[in-house]
Amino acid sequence: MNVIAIANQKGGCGKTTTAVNLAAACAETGRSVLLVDLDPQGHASLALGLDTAMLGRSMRDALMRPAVSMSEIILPVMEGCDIAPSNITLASVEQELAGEPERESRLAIALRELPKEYDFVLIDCAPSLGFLTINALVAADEAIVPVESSSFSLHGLERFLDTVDMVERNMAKQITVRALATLFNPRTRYGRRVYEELTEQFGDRLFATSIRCSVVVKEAAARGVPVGAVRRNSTVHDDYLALAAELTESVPVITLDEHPPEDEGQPGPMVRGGVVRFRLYAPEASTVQVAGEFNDWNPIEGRMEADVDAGLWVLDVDLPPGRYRYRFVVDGAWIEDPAMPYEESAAGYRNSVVEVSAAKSAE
């Protein structure tokens, strides 16, 4: 599970638009997403058709003590995407928790008890660097900073980076920060110049995808739906699908240090009777999935079962003869199969390779 804060203290930069439509795009491509509305204005909740004045439970309840379970707050809004909504009552939480222990970690604590496993948790932050945004950063592995094409937005980015640095020092953690160009008009000289400044400042920490200006965004927000529900062939919908793909490809890669006992041998895919058995030794993992060309790189379709005693994760897949690239997803992090050869993709990621012969002989 990757927890990502979408934050910028400057309003009008496309922050909530990005949170809502990135969540929808991830869900559309087969990922399971929870969108956490951490803005007292409740704009993300409104943008997905909720009446925030009628909420029985909200994120305020999850942050208060005693806390309400997230399972009582989360609402389904579309296939593959749930929301933890908010409204104006969230604004009083900072004052009510003044002096309380672990007040900056309330969101992180709440996210430990989610009712199900999500591929991504996206947090729509308030347009400030206050208590709620600090909570989001403490809970997050990564922060996406939407930056509109203006020098004022670039100036505000420096303050945000200072805040991230402060959280990292105080919480002894590391947060990956990446910028996203929003409201981008590549046809104007000024827009291109600001984009060049962003590229110089962030380098490879700037998403290759940029979100272009589109009137469809306002129409979708007024209807309380993502842009794809209004016009699927719009440029902005294409942009968010591209961003979702880029985000999925850049999930942190880890390497397993553990090795199976000598008598177990090195796990790897086995081919028996027309079935490929994928195996991975990962005794400390909570969830393991396999994603590859055979399931459209969708980890949800490749959930593996644990053999607790052996420390192995196993999944049987029917595959016709052919050559298949794949990767494992261990607790949200993508890795290659340590037992098999790999080849690098055009984006530089290592994909493991398994070949199934027509005879389907064992290994």
Ligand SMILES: Nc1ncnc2c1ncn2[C@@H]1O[C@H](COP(=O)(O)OP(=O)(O)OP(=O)(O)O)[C@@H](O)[C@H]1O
Contents of the next structure:
Amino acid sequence: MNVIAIANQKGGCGKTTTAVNLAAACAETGRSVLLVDLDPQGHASLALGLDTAMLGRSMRDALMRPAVSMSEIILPVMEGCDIAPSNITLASVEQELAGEPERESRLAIALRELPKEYDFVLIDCAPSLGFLTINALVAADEAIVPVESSSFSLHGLERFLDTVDMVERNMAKQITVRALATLFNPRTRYGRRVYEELTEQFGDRLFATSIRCSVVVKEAAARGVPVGAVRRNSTVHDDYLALAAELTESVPVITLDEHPPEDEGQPGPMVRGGVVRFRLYAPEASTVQVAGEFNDWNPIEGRMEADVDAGLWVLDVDLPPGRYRYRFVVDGAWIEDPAMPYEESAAGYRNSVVEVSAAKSAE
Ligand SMILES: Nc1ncnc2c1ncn2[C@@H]1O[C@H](COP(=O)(O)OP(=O)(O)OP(=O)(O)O)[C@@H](O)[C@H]1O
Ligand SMILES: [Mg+2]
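What about the form predicted in complex with this ligand, after the form predicted alone?
Below: every chain and molecule of the assembly, starting with the one above.
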């Protein structure tokens, strides 16, 4: 069981969106997940369709009353995913437990006796570094720190990392911290610059997956469902599936530092000066396009140029470091890149995967 706190004291950086949709993506790909709502705002509970004013038992009871077990609190919300909900009654727990011994370990103790073994426990934290977030960190093996890429500030992150250090020292434990770029717009120069700064700051402690902005997020939250239930082929749904895969490292990823496997003489993509050159050998085709996460899967934006004699179609795309899924469209038919590994989408499409490493793109 992997316990992951999704935390950042900065408000509105995508903690709840990540907790809810990562939980759904993990469940969709066959893992069992418990989502713990540890925010008195109850946003994660609301985002999964619960009426927080009508809750029976909630996380308040788990923290305040050791006799109440988690099995009395947990509710099933979708196949593979349960929630331990919260509401505003959680807000006073810090004061009510003032002076109590081990009050920072209340959540860790509650999680010791779960009714079943989950693959992941994801904890949606409140925007503060107070008692509740400390409880989450004490219980956690890992922390995901969403960083809003559209209004960027590293200030708060240092304070957050200091808090993690403090918990590690006091509890004699280790917490793996990784940053996640959220509300990311790869098509703006500003968005790309922020991503580069994050890469410099966090190095391999930054998820290769970043979560792009999408209107589907608000629509899903308003309807009380995860993004995949609103639109299965949305970019943000794909991003959370990629994040789930990265979290479990179960999807093979090829980096352009390695030589792509060649198949039937197909060349595969290559990097030149920070630009990815997509290539497909298709001498019979009259149009070839590339559509992927970098152009919103829009083939019109990915028209490739043909070298008519050699039959090779190419397109150069300026891509920031990251992991991208794509497909070719040959005379209107969608195919995977025969030279590259693919992963199958929930809808059964084979999407080729290419990863641009930070070192390469900085060339
Ligand atoms: N990828 C996205 N695309 C578009 N909007 C998003 C995305 N992620 C988050 N948002 C929006 O940004 C706002 C803040 O997101 P969210 O509630 O997940 O942040 P939070 O960190 O949990 O906030 P808080 O600190 O209040 O708990 C919400 O209105 C949400 O709909
Ligand atoms: Mg939130």
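C-alpha atoms forming the largest set that superposes within 1.5 Å between two forms make up the rigid core. Positions refer to the first chain, counted from 1. Since the model is a prediction, treat every value here as computed from it, not as a measurement.
Rigid core superposed, CA of D51 - does it shift 2 Å or more between these two forms? No, because once the rigid core is superposed, the C-alpha of D51 moves less than 2 Å between these two forms.
Core aligned, does the CA of V317 move at least 2 Å between these two forms? Shift at V317: 2 Å or more after core fit.
Kindly check if the Cα atom of S69 is displaced 2 angstroms or more between these two forms relative to the superposed rigid core. For S69, whose C-alpha is compared between these two forms after core superposition, the shift is less than 2 Å.
I need the CA movement of A291 between these two forms once the rigid core is aligned, reported in Å. Its alpha carbon moves by 32.2 Å.
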